[in-house]
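In the block that follows, a single chain appears as structure tokens, in the form predicted on its own.
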Amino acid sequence: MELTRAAFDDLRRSIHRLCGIVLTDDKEYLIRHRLEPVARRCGCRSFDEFRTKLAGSEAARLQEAVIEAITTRETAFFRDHHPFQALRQQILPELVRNRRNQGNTTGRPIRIWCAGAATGQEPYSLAILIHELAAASGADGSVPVDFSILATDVSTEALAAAKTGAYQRRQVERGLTAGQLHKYFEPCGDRWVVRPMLRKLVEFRRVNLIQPFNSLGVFDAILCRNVLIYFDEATRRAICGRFHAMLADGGWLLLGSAESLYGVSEQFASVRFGDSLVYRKTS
């Protein structure tokens, strides 16, 4: 199918304006890639005839396929493992002491969102954290409740099949031991399907990151890993301003192993625990 130079930087336009992503001079094989099967489905011949038609009356249901398509959902439980060290080690406990000594004045959960959960190992990887956490803390400590997790992506596909908590074996054996897969998930055919304990704790939502986002409320922390790098500078600093003022005093962002704050925003303080740097929100 014809790709004209028009084409593509209108497409790339379109697909900037819809979700932030940003692609280069040199991902016209990505355009090819993603978005000829969607341009064929809806009968056109060329790249110049799709652009045309996602102005047109069907705009609306071709900008979703575009978003299904370009975005990516590339994902595992406890990915890149040294955040959830972080997470288990340090971050967790603190926001449960800090929740005890505080008598929980507020009144609500500990909250932490995923953003960008895709099809979802991320946030269950956190509820496992939970759990575990509350086990080992014994009586006087938390309790699987104290917290909620809510999952948003972009992506509808992505969090349908989330949703499900049905995963494959290959998915499963990435990244799970075999105690938790057998303690949080239940055989279902050729499928391990989450247990309920964990699907109580965490709420999926669909959220574009370049729309407003602040009706979300306030966070304890703030997972978005992986996604940043997908966007320009400005879209990042935008993101990350939103995070700040949706983050209690104190509160943590985590981003992708790739990714940095540096020259993004200087509202945060860099923390290095073990393999991982996270960053706090300063007043």
Ligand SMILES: C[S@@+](CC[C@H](N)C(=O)[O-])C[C@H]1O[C@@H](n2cnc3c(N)ncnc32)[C@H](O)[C@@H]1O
Given for the second form:
Amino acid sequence: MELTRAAFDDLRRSIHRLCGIVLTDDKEYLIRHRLEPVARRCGCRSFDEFRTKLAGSEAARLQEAVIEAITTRETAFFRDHHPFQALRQQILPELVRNRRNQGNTTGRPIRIWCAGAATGQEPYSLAILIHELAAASGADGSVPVDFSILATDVSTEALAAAKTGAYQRRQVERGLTAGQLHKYFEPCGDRWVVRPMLRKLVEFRRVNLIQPFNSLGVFDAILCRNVLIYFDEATRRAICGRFHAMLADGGWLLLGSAESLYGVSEQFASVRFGDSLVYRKTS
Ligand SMILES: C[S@@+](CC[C@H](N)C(=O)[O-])C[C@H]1O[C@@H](n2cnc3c(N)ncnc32)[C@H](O)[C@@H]1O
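Let's see the other form, the form predicted together with the named molecule, since the form predicted on its own is already up.
Let us now look at the entire complex, which starts with that chain.
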């Protein structure tokens, strides 16, 4: 399908406006590869025709289809491993300790937000950590203090998959131990389905990070991993500024392994835990 320079520029501007994703000059193949099926499905013979349709009466439906096609939802349980070590050994125990020592003066659970949660492996990994923390505390295995995880994404398809909590063998084999698989998932046909004990800790919602999101409330930790990498610096700055405003004092921000706040925000202190660099809101 023909992709003129004008159509490429117009489409990447639309994508940036819709979800913040930046497509550099060398990303023509992405438009061809991911948007051509969308354009063909709606009867277009060229990308010029498609960009005209994208601004027409079917705009809302087509824009959703563009977001679904252009987002990359690569993820895995306990992805990169070491940030979850930091959560397991330092961050979650400290949040529980503070809550126990100070009592629940906030009137809310310990809240963790996975922003850009894709198909759910990240929030369910966190839910497993919380249960493992409870088991290690020697209690009856119930979660020691009230936790809640909010998992959001701009992709409706990713969220629908996350909500079903049903994963193929190759997905559960990426990151879960056999013990975790059998304790927290049940086999169902050729899938493994998240058990209710994890599911009840996680709420899923659609949130586009380039739109206002401060109504989501206050969080003790935010994971926004392997998401900011797709945005330009101005967008990263704006989003991290809003994360800062929504974190409780001493709250934590965890980014992906290839991401940092260098040149993006000076509002956080960086803290190293082993191989992980995490960020903390200072009061
Ligand atoms: C590579 S995945 C990362 C998933 C997970 N956080 C991880 O590290 O494994 C990136 C996710 O960011 C989401 N995303 C991209 N643009 C977004 C936006 N503007 N608002 C919210 N989510 C977005 C994509 O839909 C995708 O699910």
